[in-house]
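Quick heads-up: it's one chain on its own, the form predicted alone, in structure tokens.
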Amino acid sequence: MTTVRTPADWPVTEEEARAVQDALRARVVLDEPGPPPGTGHVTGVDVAYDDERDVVAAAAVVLDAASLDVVAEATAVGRISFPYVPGLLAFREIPTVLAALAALPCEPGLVVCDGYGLAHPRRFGLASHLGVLTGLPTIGVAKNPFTFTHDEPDTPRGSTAPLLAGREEVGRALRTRDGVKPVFVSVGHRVSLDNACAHTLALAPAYRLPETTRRADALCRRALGEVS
């Protein structure tokens, strides 16, 4: 497990974490398909916080995109790296993100985020702003629809709808199994959007949460229960 600082230069105000999204925000490169499902590497983030002593835990764990086999896993702890504030909450999670991603034995290829990318009111969530640092393809799968609308995709698996902001699609309403919840895909960096969500099915073929997520999620509370 890597122990994580807080980089000296990172954000402490609002302003300041603002004026970074604004920065890195036109960084975000919309215009690649990313790599086709089931090929190559997959690795799904996710943190896990314990306010009361101030420390944050973040896994990395790396599947095999075509059998969803676990090729690698790392994690990372630090202390939490800025307040809670809606729609800058990376800035609380990147710095251990980053250090689990570092520490990982092989290339991640797609990082599948446990959050928004473009779905986010400024258009910069965890998957956009991890994508732009690292230079990854990577997406958001987030569990609820944030602060934006879609209609109810159809029953059946596969089945979308999109997720609105005022007429801007900024995501997708995704049907992972038959009647059940959707979850919200959004484009992170370097993945269109329909490529996104046809990963998220692949990763999906028994659960409503990708592999990715579900993986990383027991790894990151796994890990949190180990720091002391």
The other form holds:
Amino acid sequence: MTTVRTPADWPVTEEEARAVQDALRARVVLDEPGPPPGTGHVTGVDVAYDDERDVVAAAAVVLDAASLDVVAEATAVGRISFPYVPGLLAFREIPTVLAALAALPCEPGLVVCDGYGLAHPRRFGLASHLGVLTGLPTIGVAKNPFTFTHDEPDTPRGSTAPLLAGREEVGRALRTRDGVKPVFVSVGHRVSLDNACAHTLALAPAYRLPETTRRADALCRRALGEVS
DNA sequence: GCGACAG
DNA sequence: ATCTTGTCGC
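Could you switch over to the form predicted in complex with the DNA, since the one displayed so far is the form predicted alone?
Below is the entire complex, every chain and molecule, led by the chain shown above.
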């Protein structure tokens, strides 16, 4: 497991962080379909915190997209680099996530984030931010609709409903299990929304959440427990 | 101005 | 995110 330090130029105030988002947003690529589902590698990233001890642990878990078998894992720990502020989640998670990704022995392929990409107050959530910094194709799969609205998708697995910011579709509510609360998918970088939903469905054959996030969640919790 | 709000 | 046991159901 690698240890990271918060970058010296990391934003300190909310105003600075929002300025970074406004500056980087233009670098998001939205006109690529992204890798086809079921091929190559798919990597889940997630982060766990111990605010008391000021520790954050990140995990990156690479799966074979066809079999969903684990191909590789890496973890990183560091100090909490930003407080939790809705809309600024990326500044809390990214330094440690980047370190975990860098520690992988193989290519990550598509990266699945726990949170949002385009579905964000300034259209630049965690998944978009991570995509721009790494150049990798990324998507966001969140457990809650944040501030956005949506109609209820139909009952069967695979049903979707637009996730709306006013009249703009910023993502999709996607049901991954019959009759169970949907997950909220949005584009990060270099992946289309249709493809992001197809990947999410392929990664969630048995549980509500994609295997990528389930594996990454379990690993970062374990890593946090080993240090604090 | 107040509350809500990914993790 | 995190604090937290048992419990209902397939």
